[in-house]
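Let's start with one chain on its own, the form predicted on its own, as structure tokens.
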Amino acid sequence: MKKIYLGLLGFGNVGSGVIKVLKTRGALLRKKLGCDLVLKKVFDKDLRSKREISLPREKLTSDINQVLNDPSIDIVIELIGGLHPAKEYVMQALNKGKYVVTANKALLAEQGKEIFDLAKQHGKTIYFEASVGAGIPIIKSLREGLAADRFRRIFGILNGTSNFILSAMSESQVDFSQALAQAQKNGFAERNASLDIRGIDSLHKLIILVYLCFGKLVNLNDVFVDGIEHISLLDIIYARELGYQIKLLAIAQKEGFELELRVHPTLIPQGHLLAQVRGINNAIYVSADLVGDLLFFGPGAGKVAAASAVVSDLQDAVLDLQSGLFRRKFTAIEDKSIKRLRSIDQTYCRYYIRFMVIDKPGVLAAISGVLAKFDISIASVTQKERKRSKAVPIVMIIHEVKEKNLRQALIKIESLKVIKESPVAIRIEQI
């Protein structure tokens, strides 16, 4: 029987993962392919660590030209993570005539076009399954089974760690620190968590999300985020009684000639079925003229999770390789349509906003008066508590504003000798 030989770059929780489908699922993926799948190379600068899993001495290795150079390694599936060097060793791996499968969104984000145009220069494809949603079939979905679709909007719950902190602070009523120590724990967020807090992880994936959909290789400079560390218990609560859950959302829609990119907490209707997505996992929901709106859903995390798309993009390597196609992946058909992306100030949204206010006569009127000025309309407020000598809050939901106009509004009301903090203003999506 054929032997498909393979080079695996990085040695950690993912690349673990990997090995051990290869080693479980051998003999399925052997009748499936009709070829054995010969794991010769793991590359990993760190081979003194103990994983749960256990190679032979031959097959490790610190020197990364003993993947590339290898002729007989057919393909190379780079798990090491970020930009550098993992670009250069794609980019060698593409040069050397080899097959490159990766789950690396940063990277594809970052840097995809000069990846792909290289892989197409070389008549070798890119797959990369693994890069959003881990487990969740989202690449292929897109890609093939809505080939004939064009795409309105797209709402994503794209980062397993931000949406297991803040379930974790709605469940068990913690705040941001203690949920986000409890991720930690837990192995569901790095030591160095702010990739994922902060929404750079979650706008990784959307650009690569928006290039399958609308064709448009965007900037990471020209889309809005923010991140979900600022979001207290407080909220969580509030947005609750509102009838709302918080959810770090990554929204991409067409709105006529432009198209509106932005990773922000939101608040969802607690009867949507994104609000029902809880601890790691993540939810992508898609609007197409021909099928209409559908939900894809799974685990966002985890080592099993994500070795499954790997070893399905592997799979399909290994069938182009051996029928010597050339498909490319990546490719998506721009929509001409779009002329442009909309400014995050030129947005238009409902909100949810926190005061924490003296309690004193005249404080809600002073609100509302600078509101006025800037054409914003309160659709409900509501005074918490009362407690003369602390500040408390007051919350609003207000009707659909341009965000430029809002964010005029707050810097004047925060100016208010009774505003004790900095207002807190979170959108709200009615998907």
Contents of the next structure:
2 protein chains.
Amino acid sequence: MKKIYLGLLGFGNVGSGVIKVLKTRGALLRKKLGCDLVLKKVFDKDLRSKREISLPREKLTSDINQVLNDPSIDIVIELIGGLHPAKEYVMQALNKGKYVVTANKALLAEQGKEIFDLAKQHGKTIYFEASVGAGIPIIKSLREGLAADRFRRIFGILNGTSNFILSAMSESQVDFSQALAQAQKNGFAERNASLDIRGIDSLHKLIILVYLCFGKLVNLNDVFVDGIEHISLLDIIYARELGYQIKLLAIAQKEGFELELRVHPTLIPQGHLLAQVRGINNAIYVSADLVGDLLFFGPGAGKVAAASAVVSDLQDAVLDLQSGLFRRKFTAIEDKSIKRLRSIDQTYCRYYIRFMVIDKPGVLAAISGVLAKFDISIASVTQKERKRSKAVPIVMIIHEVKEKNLRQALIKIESLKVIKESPVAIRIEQI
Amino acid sequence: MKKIYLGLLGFGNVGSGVIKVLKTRGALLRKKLGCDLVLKKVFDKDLRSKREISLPREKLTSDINQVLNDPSIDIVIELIGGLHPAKEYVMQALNKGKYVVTANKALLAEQGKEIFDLAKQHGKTIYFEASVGAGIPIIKSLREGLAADRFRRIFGILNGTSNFILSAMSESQVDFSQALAQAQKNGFAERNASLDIRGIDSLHKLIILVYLCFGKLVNLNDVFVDGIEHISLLDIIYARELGYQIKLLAIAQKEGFELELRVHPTLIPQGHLLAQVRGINNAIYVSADLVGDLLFFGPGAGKVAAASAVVSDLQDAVLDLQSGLFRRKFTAIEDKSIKRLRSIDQTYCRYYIRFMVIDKPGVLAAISGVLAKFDISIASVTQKERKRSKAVPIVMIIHEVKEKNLRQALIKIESLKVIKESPVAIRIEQI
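Shown: the form predicted on its own; wanted: the form predicted in complex with a further copy of the same chain:
Next comes the full complex, and the chain you just saw is listed first.
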């Protein structure tokens, strides 16, 4: 039986998962592919740390050239993560005529153009199912499943760590730092969870989805991002009293000839499917003109889940490789009706706002006076009972407002003497 | 540019959708596929009915041979539905060396073996994305996305019409026949909705999903099916009071070396994602050992949604066709750990049961006495207020019970003099 040789870069969590799946599912894959997948070399710069899975010494190397310069290796699986040296390795692999499978969302989101261009030059596709939603087959569905659709909107919960934290805060009534510690203890957050909780990981994934749906590789810095590190238990409780859950959403939507992109915490009505997404799960909504509104839901993290996606990419790579000259080459088709990105200032949203005020007459009048000046209309207002502290929370839901107006109003309100803390404003998405 | 010629069988709803998509998305598909899709002939035995979309007369034919015997036609799209003559046409098309795309779930579920075998003989794959979940890319996800996974369970809401009816009953408090009329008025149910409401359509789709997940083409008659035609508004209301929605579920799950398959109405806890699936939407849960639990959600009906799936199949067929000798051939891998189907008698479930009784002392004692004899344990019981009628409803939730025991107990109870109607028993799924 024909053998296809694999080189794996990065013997970490997902790498171990892939090795395990290749080992235990060899027979199944042989039947499906009609060939043997042989893991020839595993590269990692650290070969000393103990792993769950052991490999014969001759398969391991800390010399990248033993993978990249081995002409027998057909497919390189990049699971190092981060920009460098992952990028250099991927580019070299492509230049050596190898097929590349990667789970690296940061790399594709930030340096995708060069990589996709180089792959195209070599007549190849880059396979990256594991980069978004772990094992959820969202990349394949967008690339191949919705062949004739035009996309209106794609949004969802793209980061398992943040969703675990927000769920834990809501379910166990703990504050952010306790929930983060719990996530770390369970292996759902890295020691440095900064990319996750600041929304950057969600943004990377959003950029990849936008590339697939609209054919545009957007610059990271052009997108508004707000993370969950400032979400307080208080707001989660108040939101719930009002019938909402707080979730970190990544959103892309066409508005006329503009594309609106943003990542931020969002109040979602309890009854909505997205509000039910708990723990490390992800959920991605796709709104397309033929197929309608689809939702893809599943674990957004986990080494075996990600390994499932990597191996499905391997299957595609093998099929393409076997088709030789006739292999398919995926092309992201640009939606030319989109002329520019919409600036966050120009977006409209409903809002949940919490003011911490001194409890004395005239406070509400002062706040609502400023809001009125900026043409901001209040949908509901609740003054919460006084606690031991001197400040009293006033929680408002306001009707759809232009971002810019709200920002200006909040600055004005914050300068009022009766306001004790910076107001908290969280978007309420109409979904 | 290379041209690929298509023959379409069935100028109905979905057929019109496909024609429209091919017309309006020609440029997009050309870019994606690198070739022109040319609709050469459309066959329908009825060419007189008025359609939304018009075609040049020379493209239309009521002579099937003009499609099947035209050597220039590369791909045949079968959208006639039903077993005959759809089966004969598909077999002939394969024998003529053509690629076949079909949306025909009845055909694949009931006669799939012959068709898949013949396709295999000719070295071809059958494409049938539109057969389950309209435009939801569930077939592609199972066939290609979860390449290395082993499946534990797949279940969900597979019939849009039934779900529309149950949703309408629950939301508008109308009875079954009113809800059915509403579905028909909205074009969500055919004049003869029998296949939908009796659960047969769900069963067809379940058989296809089971084939993909477990590599077995199960005989229709070996599966327990119960439809929604006997679901009363009363039970929908009582279920809701208890915190449940009633949904028509199709379920496949591995239990040791048995495969348990069933289609029936089910009580689902309000908080569960499936309980939130309204209208014509479908939702499919997949539980696999690597990827974890996935949910696919989207419209389960609609001609344009189905057309989206057909065109995505066309894309795959074209790529395979262009790969010539190297085309991929999908193989459903049989799960050999499954030795037999579990008989419905041997399944275990929790139950919602409604008895209509004469309101007099000792009734509850009589019923619960019989239940106790069959070792059936009651989780909760509510006697509803007496209405104008003479019979009073007693609603019970009972703990997990062996189907056979429950059936026997219900027969015994029905024979009691105080019982005025056949008891209503609806499963409560642990999901």
